[in-house]
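A single chain, nothing else alongside it, follows as structure tokens in the form predicted alone.
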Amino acid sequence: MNSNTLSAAQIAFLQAHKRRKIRIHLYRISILILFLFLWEFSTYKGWIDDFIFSSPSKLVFCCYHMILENQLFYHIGITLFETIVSFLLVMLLSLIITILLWFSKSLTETLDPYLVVLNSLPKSALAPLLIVWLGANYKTIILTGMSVAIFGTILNLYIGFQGVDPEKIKLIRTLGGNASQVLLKVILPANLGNIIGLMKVNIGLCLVGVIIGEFISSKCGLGYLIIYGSQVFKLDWVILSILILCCIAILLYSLIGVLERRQKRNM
């Protein structure tokens, strides 16, 4: 939008909104800096045990040594790969299955109780079974990551498909459109925001599922570092891995947020 076409009130509103966003970012950074300072200061004063709780300075040295030994990026890469593959497969398979359910009411009525039951199962209990059945490999860990998100995604997508304005569907039908045209012209565009919202949820769920799989059977990845570090009392590894997982979650969530903003601008 050209600034020359804006009124003084609109310009003032945009400037106030921009200042508010900057202020929020400063608050967030300040909270993080204060937390790190208090953490470091508490270990320096001996208020907390740096062997158990570590400290920011110890984590920096731990990260540096792991990078020199070519360990850290390898484990990060494994976890990222498994998370992204499981996330993409969840979204693709969920969309395909939901479309099939939408096309066939009989199929929906048949599978609905099974989807509800599978979605309610504790996924941490499924992971050991999957590993016993399929073996301890990265494919099983990807499947474990998928199991956490896929059933809930199908149910939510189907509810979104059913919630589309029936008048719009009736209009397409009146103009001679078939089911495929209704899907492409009405159902999918109306659910684009819902799909992106599910992507934001699922990227975190897939990361959780992958870490559960790595806890149980993997010999690499951040989940493995957490379990191995706790077993040999290398708690710096544990805390560093947890912090890296937080950063990965924020990064992946932010990337989907960029996609969401672009989608809103194009509406």
Second form
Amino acid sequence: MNSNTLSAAQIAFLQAHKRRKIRIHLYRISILILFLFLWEFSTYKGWIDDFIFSSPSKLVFCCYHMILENQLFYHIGITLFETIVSFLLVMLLSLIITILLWFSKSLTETLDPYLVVLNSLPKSALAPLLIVWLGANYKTIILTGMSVAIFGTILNLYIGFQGVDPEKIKLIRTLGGNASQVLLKVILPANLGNIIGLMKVNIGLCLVGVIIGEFISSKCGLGYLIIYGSQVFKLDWVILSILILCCIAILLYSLIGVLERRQKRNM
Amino acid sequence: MEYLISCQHMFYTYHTLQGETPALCDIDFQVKPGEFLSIVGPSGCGKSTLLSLLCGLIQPESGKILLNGQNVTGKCSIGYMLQHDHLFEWRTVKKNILLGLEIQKKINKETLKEADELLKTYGLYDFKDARPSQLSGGMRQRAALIRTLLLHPDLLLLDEPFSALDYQTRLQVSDDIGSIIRKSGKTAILVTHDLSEAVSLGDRVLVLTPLPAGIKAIIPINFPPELSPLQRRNTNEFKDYFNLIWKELNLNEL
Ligand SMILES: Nc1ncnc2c1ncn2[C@@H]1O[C@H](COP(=O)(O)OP(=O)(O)OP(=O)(O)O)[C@@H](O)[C@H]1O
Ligand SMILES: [Mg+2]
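Got the form predicted alone; could you also share the form predicted in complex with the partner chain?
Full assembly next; the chain just shown is listed first.
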């Protein structure tokens, strides 16, 4: 397969594959351009009201002004910071807690109903309470972001830990290993793919949680910008923030994608 | 005569919420140093359970297991080859065979050198940086054997180590591994379904009854020592031994 002389059929296949990829990319970009064009054109023609629907040109203008006023990057930075911190804390804490649960079966059985209830609870219901308890600051918002993701992550990780072939664990035992060696040599490596999968889900969930937190109480961040903008009918702000959120989601997601590809290559 | 391992009136029962399963019933046998003992028995009769007891993973309900006259604990020098090779896909072949040394914190210059030598001897050196999935079934089995041998066990336990292989590879690998074990003078206990494998490799064959496993018979196998497992299969006595064990196994069902 890694020979240097590829057959003509193989070359044709590879070229067809490449052409198809390029075509798909073109389709994707055309949809975006078409959408932006229709948006701009219909506001220009007055088919839709650019006061509530905004328009690409207004957004660019708005973006430019907010950058000039040093506002935009400040809000983006806050939201990004809160999301990344809550994401990292979720991964760290849920790993630690799952490891503790894995070590003690009684602890797991005791805590299981609580975890299930907390996981199925709509976490946005907790946010107002957290704000009253902890005050309206970035710590609360990080906690809101964490609350959305952490319980599900623990449950999922635990299922992954339990799913490891008992014979592999027996192997470590026969080689004279103790429980922590079982954890380090089998359980964690076998769950690496699972952990990265959960990271992919969690980065999105944390962003959702952080925005919910900023909605309810905050003086900065994109969530604040959205709520405040809708209250004072600055819908340009709202739509711009939503678009930026899309970009942040794509960025964070592709960062994890890099990690995933690296892990796949090491397999 | 000093025995390497001696099982004395051993009983074992599994307890679950569904009920209890007596798995071993009055198991009593001895193995001399350097001897190769084959164990055959019907499917699900408790063979793997017996090996788990021998290497101290689980404790007998009653009875005793003595290794060199000492009680068996988890830390004894017993090598256990499981039913599957369980090479880890996230490690290279070399890292896989070093797993045991790593766990026992015995990685140093000498052991690394020995690992390389074993890889060369068993034809795996060129694959040391490959992933296990790139190895053939027989090579994987050899890698698993090296992983076990590097810990210098006094006693080797083999639980149907060839069952995952196709018939032809199986003949080769069992010949291969049988010769390796015999040359290194190791004591070994092999569990197998395959009667001809039991006869071609063993010095004695222990026949177990169906669940709960008890000892049905112990049959000594006498071949000239220079015969390899494959050569044993071509002798006339081979068939007689095979039939003898076959009868012992099937007497149970009458
Ligand atoms: N952890 C366990 N809990 C309860 N029962 C068990 C357990 N492990 C094995 N058993 C039961 O004990 C009996 C013996 O099991 P064992 O695995 O020792 O059989 P075996 O002879 O190795 O089977 P095979 O030929 O399939 O490898 C089986 O009937 C099985 O159902
Ligand atoms: Mg078995």
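Positions refer to the first chain, counted from 1. Throughout, rigid core stands for the largest set of C-alpha atoms superposing within 1.5 Å between the two forms. Remember, predicted model here, so these are calculated numbers, not experimental data.
Keeping the rigid core superposed, can you check how far the CA atom of A12 moves between the two forms, in angstrom?
Taking the core as reference, the C-alpha of A12 is shifted 4.8 Å.
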